[in-house]
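Shown next as C-alpha cells: one chain only, the form predicted on its own.
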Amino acid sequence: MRLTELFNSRRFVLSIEMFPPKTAESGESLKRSLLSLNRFHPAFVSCTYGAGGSTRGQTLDWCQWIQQTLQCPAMAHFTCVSSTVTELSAWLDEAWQAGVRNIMSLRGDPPAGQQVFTAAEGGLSHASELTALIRRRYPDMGIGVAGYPEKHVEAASMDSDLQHLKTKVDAGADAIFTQLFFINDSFLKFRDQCSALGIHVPIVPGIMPITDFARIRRITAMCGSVIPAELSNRLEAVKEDSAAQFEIGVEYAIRQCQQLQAAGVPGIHFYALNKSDACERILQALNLPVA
C-alpha cells in the first residue's frame, strides 16, 4: 500500500524508523523491538540507507523482512550519494522487484571526510531530482521527503529551504516527514508556512524520544535541532543517571505527542533508534489501539 492510500485510509498514520544493524546480535534485538512495536499497528516501518549507500542491500533485505514477518508496509530510504543516475535507476528496479512500494527520497549527507555535498559524475545533486526520477520511473511508487521545521543546516534561509521543499513536493512527493524537533511551536509555524506556500501534502512530525542525553546532543549538533533550555537543564542535572534521563525524555515526548495530536497532525514518525521501550511507553500514553 503506497503512502497516499495509507493517509487516505487512516485517521492517524503511525510510522517507525529503523536502521540496518551491524551485527547478528543487534539484528535479533531489532527484530524483537519491531515485533513489540508492531502491536501498535504502524502504517509502515521505514529503513534507512547507510552513508554513501553502504547498507543499501541490507535496506532491501530488512524491507522484505518487515513486509513478510510484520505484514506491514515498508519504506526504503534512498539517497543520491556516490551514485550515477544509471546506478540509482538500477537500485529502484531492485527495490520494486523486492516488493517495495514506498521510498523516502533524500539527497543524503556528504560522504565521510567531505564538508560539502558533491554529486557523483553522472549523478544527482538534490532530493528534488531524485524524487522526479522515482516518479518518472515508477509512477505508482509512494514517495516521502524530508522537511526541516528549524531549517536545514545548509540552507541560506528559511524561505529558501521552504522553496526547495516545494520543489520536492512538485516533483512528485506524497508526504513530508520532518527532521526531529523538540519545540512544537517550531513545527506548527513550519506547517503554516508550508500551507501559505501552496504545499498541501500531509506533513508528519518526526519525534526522537530522548533516552541518552549525550547521544541526542551529538545528533542535534549535526542537524541543527534545538533542545529547549529547561529540558536541557533537567537532563544535564541527571547526566550520570541513565534511568532518570530515560524518564525525563519519555515524559517530555509524551506531552509533545499529545499536543501534536491535539493540533491535528496526520500522524507521527518515530525515530526509534532500533529500540522499543521508549516508543512503547509513548504509544501506550497516546491510547492508540494495541493488538
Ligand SMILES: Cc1cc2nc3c(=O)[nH]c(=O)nc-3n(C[C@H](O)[C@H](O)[C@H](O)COP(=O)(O)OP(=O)(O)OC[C@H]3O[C@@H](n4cnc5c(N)ncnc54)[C@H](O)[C@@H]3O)c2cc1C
The other form holds:
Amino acid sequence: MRLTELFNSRRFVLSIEMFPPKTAESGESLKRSLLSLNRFHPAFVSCTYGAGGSTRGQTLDWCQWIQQTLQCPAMAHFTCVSSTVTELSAWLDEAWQAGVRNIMSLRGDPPAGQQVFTAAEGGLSHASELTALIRRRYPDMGIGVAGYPEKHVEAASMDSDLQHLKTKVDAGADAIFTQLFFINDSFLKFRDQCSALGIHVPIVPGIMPITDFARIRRITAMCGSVIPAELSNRLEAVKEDSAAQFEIGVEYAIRQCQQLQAAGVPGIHFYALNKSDACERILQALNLPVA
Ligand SMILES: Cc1cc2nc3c(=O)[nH]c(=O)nc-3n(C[C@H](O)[C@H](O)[C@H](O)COP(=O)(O)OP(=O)(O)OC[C@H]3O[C@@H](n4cnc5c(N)ncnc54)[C@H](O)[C@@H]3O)c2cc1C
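In place of the form predicted on its own, the structure of the form predicted together with this ligand is requested.
Below, the chain from earlier opens the complete complex, with every other chain and molecule after it.
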C-alpha cells in the first residue's frame, strides 16, 4: 500500500525505521525486534540506505523481508550519493520489481571524508531532483521526504530550507518525515511555517527515544538536533547508569509523543535504532489506534 493510501485509510500512521545490520547476529536480533514491534501494527517499516555504500544493497532485501514476514508495507530509503541518473533509475526499477511501493527520497550526506556534498557526474544534487525522477518514472510510487524542524545543518537559513522543502513537495512528495527532535515547540512552529508556505502534505514527527546518552550526543552532534538543557542535565547526572538513562529517555519520549498526539499529528516515525524495548514501552503507554 502506498503512502497516500496509508494516510487516507488509517487514523494514525505509526512507522518504524531500521537500518541494515552489519552482522548475521545483529540481523537475527533485528528480526526479533521487528517481530515484536509488529504487534503494534505499524503502517509501514522503513529501511535506511547505507550512507557509505556498505549496506546499500541490503535495503531492498530487508524491504522484501518486511513485506513477506511482517506482512507490513515497507519503505525503502534512497539517496543520490555517488550515483548517476542511470544507476538511480536502475535501482528504482529493482525496487519496483521487488514490490516496494514507498520510497524515502533523500539527497544523502557527503560520503565519509568529504565535507561538502558533491553530485556524482551525471547524478543529482538535491532530493527534489530525486523526487521528480521517482515521480516521473513511477507515478504510483509513494514518496516521503525529509523535513528539518530545527533547520538542516547545511542550510543558510530556516527560510531557505523551508523553500527547498516546498520544492521537494511540489516535485511529488506525498508526506514529510522529520529529523529527530526533542523540543515539541520546534516541530509545531515548523508545521505552522510549512502551512504558511502552502505545504499541505502530512508532516510526521520523527522521534528517537534516548536509551544511551553518549550515542544520542554523537547523533545530535551530526544532525544538529537540540537536546534541551533540562533533559541533558538529567542524563548527565546518570551518565554511568545505563538503566537510569533508559528510564529517563523512555519517560521523556512518552511525554513528547502524548503532546504531539494532542496537537493532532498524523503519525509518528520512530527511529528505533534496531531495538524494540524502548519503543515497546512507549507504544504501550500511548495506546495508539491500530487502524
Ligand atoms: C526521515 C529521514 C530519513 C533519512 N534516511 C537516510 C538514509 O536512509 N540514508 C542516508 O544516507 N541519509 C538519510 N537521512 C539523512 C539525509 O540524507 C541528510 O539529512 C542529508 O544531509 C540531506 O538530505 P535531504 O534529502 O534532506 O536533502 P535536500 O532536501 O536535498 O537538502 C539538503 C540541503 O540542501 C539544501 N537545498 C535543497 N535544495 C536546494 C537547492 N535547489 N539549492 C540550494 N540548496 C538546496 C537544503 O536546504 C538542505 O540544506 C535521513 C534523514 C531523515 C530526516
